[in-house]
Structures are given as C-alpha cells and as structure tokens.
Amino acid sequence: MLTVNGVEVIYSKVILVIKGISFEVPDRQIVCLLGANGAGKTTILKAISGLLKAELGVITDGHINWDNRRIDRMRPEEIVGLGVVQVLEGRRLFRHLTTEDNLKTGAHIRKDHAVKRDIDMVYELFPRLNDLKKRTSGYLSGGEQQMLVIGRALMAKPQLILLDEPSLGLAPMLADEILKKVKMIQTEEGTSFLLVEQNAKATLEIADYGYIMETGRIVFEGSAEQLINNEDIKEFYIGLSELGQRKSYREVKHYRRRKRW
C-alpha cells in the first residue's frame, strides 16, 4: 500500500504547490487524482516517484510511505527498485530507438531470466506494438505511444504504476480503449494504479476510489461510485447539470459553485 501523509512541496524554495495532502492507494487497485490544470496532481506523483529535484521541488512536510517503508527520501532508481514506477506525461520515448527497444529498456534494472517472456506479455496486451516492434518509436502514433510507455512501464515489474494523462491528446474512443487496457492490467496482474486524468467519467468508470483536487489540495474523495453520482462533480468535473444537459466550458467554468465540501 501507498500512504501519503500531509505531505507539503514548495518549488524553487518559495511557490507552495502541495499543501499538506494525504491518501492511500490500496493493493491492487486503481485510485485517480481528479481536478483542473495546475491543481498538483502531477506534482504529487513526481513526489511519490523521487523526481521533483529535478524541477526544483522539495517535500517539506509531510511523509510517503510504500509498503510500510518511508520513500521520500530515496533516489528515482531505489524507487523503482521497490516497484514504484511512473509512466510521464506526454509519452517520454527514446524515440530513435525501435519499440522493442523501448520495451527493454524499461527492464534494465532487473536480474531475471525473463524479460523475454515480458515482452510478449507486452504483446499479447498490445497486439498493435507486435506489428510494429521493429519501427523506430518516433514515427508510432500518438495512441501507440501511449501504449508503448505503458508496456515499458510493465517491464520493470512494477506493483504500483503513476499514470499520468494517459488519454491527452488522444481521441475519444482510442482514450477508452487505453483506460480499458488499464483496467485490464489491474484485474489480470494485479498491479495498483495512480492515475491522474482529466477525463473524469472514462476514469471513474475503471477507478476503485478518488480524489478530488484543487489548488494543493484534496477538497473532497470518495468510492468512483459516489463520485460519478455526485451532483457537484458531474456538474463541473464531467459537465453535466442536474438536468443531464452537458455545459459548455465557459457556462461551467463562470458558474457560481455551491462549496459542499
């Protein structure tokens, strides 16, 4: 299990961005970071996978926790090694290399035999990723992309994978198919998933649990069953009203918001 507790971030030693947030991601289940642009949901997972150094980030406050072992303290590459990985946003690819390739890479820190055998688990989920294993990963899809970092990811054997955005920029039914694959792996290999997207109703549809975020904070979580039906959130998270008539972006986004929580 993962356990964030009141963890705080500042960047470049004055921006606070995290403000004492806490949650859990159980064994074998897809939580998701829900709300807008800039409310710090990809801070929080580059917190959670050590990468916030990198962009002048520090936890200041607060601790994080896998499998009852503190993890903010610890190098990216220690991270993984306990089997924590993050899958970026923006389908971060050594794209002159092949997709198989790609795929390798994602398992090069471990020692077995079997990478071989991973690979065409890889396959077998991503059938599409077989046809092209050959061509060189920048010239795949967007949506083959998408795919190929997810698999990636898989290659290192993780337990517990940070999904950031996997459907941006995708179409609509391409997305879908993406979160479905998600789900999938959940259910068949028994990998946890922290999931941060936009698409708030193809996510609550696959989702155990959520969290509702804005600026820095959590302001409101829930079962993906409770959420979907709450009124709040499928007014301004999925842009539908009480009557079920979708909204266009400028009426939500000017509408005064009823702070139920």
Second form
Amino acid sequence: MLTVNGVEVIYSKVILVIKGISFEVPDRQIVCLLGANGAGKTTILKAISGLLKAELGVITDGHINWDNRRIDRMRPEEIVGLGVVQVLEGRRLFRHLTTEDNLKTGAHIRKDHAVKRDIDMVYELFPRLNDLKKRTSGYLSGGEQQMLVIGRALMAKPQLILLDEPSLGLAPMLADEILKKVKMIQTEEGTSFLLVEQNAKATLEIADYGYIMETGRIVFEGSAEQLINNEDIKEFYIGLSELGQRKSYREVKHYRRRKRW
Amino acid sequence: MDMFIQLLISGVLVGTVYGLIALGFVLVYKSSGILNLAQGELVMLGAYICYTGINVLHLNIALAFLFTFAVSGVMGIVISRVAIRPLVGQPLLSVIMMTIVLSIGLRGIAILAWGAETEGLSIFGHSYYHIAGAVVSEQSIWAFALSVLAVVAFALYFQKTKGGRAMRAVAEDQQAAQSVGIKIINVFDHSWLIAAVVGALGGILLASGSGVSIELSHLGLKVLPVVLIGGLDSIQGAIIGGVIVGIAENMAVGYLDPVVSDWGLVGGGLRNVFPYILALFILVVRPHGLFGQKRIERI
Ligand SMILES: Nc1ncnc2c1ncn2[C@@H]1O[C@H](COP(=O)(O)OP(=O)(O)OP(=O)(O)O)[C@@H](O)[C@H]1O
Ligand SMILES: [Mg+2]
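Return the form predicted together with its partner chain of this protein as a structure block, the form predicted alone having already been given.
Below is the entire complex, every chain and molecule, led by the chain shown above.
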C-alpha cells in the first residue's frame, strides 16, 4: 500500500506546485487522480517515483511510504526495485530500440532468468506487439506505443504502476481498449495502479477510488461510484450536464468561478 | 592510378583507427551530451601506458595491452566520477570547460611523467606487403585489424547486452531510462570507461607507427573532423567518418600538397587542415553530419 502524507513539492526552489496532499493506494486497487491541466498530477507521480529530482523539484514537506518504508528520499532505481514503476506521460519509449529491446530494458533491475517468459506474457496481453517485435519502436502507432510503455513497465514486475495519461491523444476506442487492459492487469496480476487521466468517465468505470485535484490540492475524493454520481464531477470532469449535453468551456469556467470546492 | 590506390588503401587503414577513437567520443556524447575534448589525451596516455608496460615493466605485448586497458579503464571511471559527476545538470559550458581543463591537466601529467621526447613503440613487425597494387606496412595492417576487431566487439556489446541496451536507452531518453530503474550515472561511468579504453587502443595503434609523444594528443583530436563528418551522435557515423578522414588526409598529401607547393606556398600542412575543410562542406549540406540526429518523430 502506498501512502502519501501531507506532501508539498517546490520546483526550482520557488514554485510551489503541490500544496500538502494526502492520499493512498491500497494493494490491488486502481486509484485515479483527476484534475485539470496544470493541477500537479504528473508532479505527484514523479514525487512518488523519485523522478522529480532530475527536474529540480523537491519534496519540501510530508512523506511517502510504500509498504511501511519511507521512499521519498530514495533514488528512482531503488524505488523501481521495490516494485513501484512510473509510466511517463507522452509514450516515452526508446524510439530507436526495437519493441522487444524496449521490453528488455523494462527488466533492467531484474536478475532472475524469467525475463523471456515475461516478455511472452506481455505479448499475450498485447497480441499486436507480438507482430511488431523486431520493429523500431519509434515507428509504431500511438496506440501500439502506449501498449509498449505499459508492457515495458510490467517487465519490472511491479506491484504498483504510476500511469500518467495513457489515453492522451488516442482515439476514444483505443483509449477504452487501453483502460480495459489496465483493468485486466489489475484483476489478473493483482497490480495496483495510480492512474492519472483526463478522460474521467472511462477512467471512473475501471477505477475503485478517485481523487480530484485542483491547483496542487485534493478537493474531493470518493469511491468511483460516488464520483460518477456526483453532480459537480459530472459538470467539471465528465462534461455532461443533466440534460446530457456537453457544456461549453466558457460555461464550465463560469460555473467554476461561482462554485469552489 | 597506382598512387590513387595506394593513398586510398593507406587512408582506409589509418581511418579505421580514427573511427575507433571517435567511437569513444561519440559514446560519451550520446549518453551524457558531453563533448569530451580530452579524448586526444586519453589516446596519448594509452600509448604512454603501453610504452611503460613494455619498457619499464617488461611485459610481453599481450600483457602490455591488457595492462593499458586496465589502467585506462580505471582512469576513465575516475574521470567520470571525480570530474564529470559533480557537474551533471550544470550548464553545458561548464562541462566543456571541465573537459578542456582535463585535457590540459592530463597533458601536463604526461610531460611530467614521461618527458617531451618522442619514444619508439615498435610492437609490430616491420615487413611490407603488396595488396591490390599498394604497399602496406605490417603495422598498418595490425592497426586496421585490431581496430575492426574492437569495433565489432563494441557493436556486439552495444546491441546485444544488457549494459549496451542501458546505454542506448540513456542515449535516447534519460528520464524514461530512469523510470525503468537504470542508474544514469553508472551508464556515464561505462561510457567514459569505454571511451578511455578504445582511445588507449587507438593511441597504441597510432604510436606503433609514429612513436609515442605528446603530439599524439593532437592526433587524437582528429576525432573532431571525424565526428563532425559522421555526426556527433552516430556510432556508425564515427567509423565511416574516420575512414573518410583517413582517405581525405592521404589524398590531400598525395594530390593537393604538390599543387600548393607549385603555387609557391609551403605544402605539407594540408594533411591536418583538409579534413576540417571537408567537414565544413559536409556540415553546410548536412548540418548534423552524414549520420547524425536521425530522430524518429512520430506521435
Ligand atoms: N520542472 C518544472 N519546473 C517548474 N515548474 C514545473 C515543472 N514541471 C511542472 N511545473 C509546473 O507545475 C504545475 C503542475 O504541473 P504538472 O505537470 O504536474 O501538471 P499536470 O496536472 O500533470 O497537468 P497536465 O494535465 O497538463 O499533464 C504546472 O503549473 C507546471 O507549469
Ligand atoms: Mg501531466
């Protein structure tokens, strides 16, 4: 179980981006983190995975525990070693490497000999990748690339995947397919997920629990069901009014000004 | 025609050694974005270390090679940890300055330790062979063969092993590499280790023809036109660029120097200048060199 407790993050010594956040990701659950652009979702994922340090970001307050061990001072490779792996936003694969070599790099921290078998498991999960084994990964389609970065993370045998906007820029059908696979990984492998998404509706369908973030704070939380049925959430993040119509950006913005969480 | 073939073949033979040395330069650039302006000194020191192994420690040639690789490798790692690591994340200029400081420092150490004289390093036989109408020395054949062997060994390491994959991953996306648990600074260490070892081998091979002296550090700086031509971040570009520079300088000596002398100018200097002129032309047409920066952009 991951617990984030009162975490505050400052970039470049002055830019306060996360203003004291607490939440948890229980084992074998999908917890989603929703919120507008710039809310700090990616930042909090990087704080957990240790990647923040490379970006001049510092956790200035609070702590992060994974299975009762404090991980906020650890280096990224140590955190990966403990079973927590981040899938970065924007399909960051190693573009000049083949599909299969990308998967192999995912197993970098492992010393066991079952890597080959796990590669086959990834191919079973994403059959499309099986046909593209030897292909230079930079030439894969957007959806295939997203499958590959998730597959690459699986190669580390993680217990928790920090998944940042997997459906970004994908056609709705493909986005749904990716999210279905996430659900499948959770049920079959028992992996837990901290899932950041813009696509609130589809995400809440697979998530167990969710948090809503706004400019560095958590403003609302609840089970997926509670969130789906909450009128305000519908308004802001699913974009549907009671009439079932899409709200225009301006209307939502206006509404947002009137009503603060 | 005979002369052309002669120049071509000796150009290719020495060019592979340049390619080998440039490979070390490119590797450091690819993994850490650092222009290692001390690569020439690593070349020079390799030759001195081998010279010491043979003439002071009285090692046989094979052991002297291994001795050189070991000492150079350790030196590469020490440089990476002591000089480069503290600068990770600092502005590019400070890192480049550091490599310049390194190059001056290493040259100073070499002068202190070995003096400024040119010493012979005759580790290969002195026979000559006729190949396709050209006369080639045993030394240059060895230099070619060992360079090719080293390049092939490196290519296998780079393509087929876990360490090589980690290097390629870091070269492409440092943050993504960190996200899968690759320890970036280890990869930097590896790249400096390899740069030092291939540089040292290049140094031994060059010195086996020209002798050991401080001058080798300038010879080592031939990596600059080589990587400008091949592309700073391309391994294959380094090798091909090396061969091109080897051929180009030989052709300059054979065909251009006499012309320049006819004009009443002092010939003989074109050997070192011509590769840069060539690099300039290539950069005008292809700003990233022949093989550089082939980014795959597909979102
Ligand atoms: N390295 C950095 N240095 C300074 N500020 C940063 C840095 N990275 C992010 N920020 C700022 O921190 C805030 C939160 O960014 P973050 O990427 O975490 O948001 P996000 O919720 O993931 O947004 P999106 O949905 O657009 O991905 C933004 O205002 C951003 O400009
Ligand atoms: Mg983000």
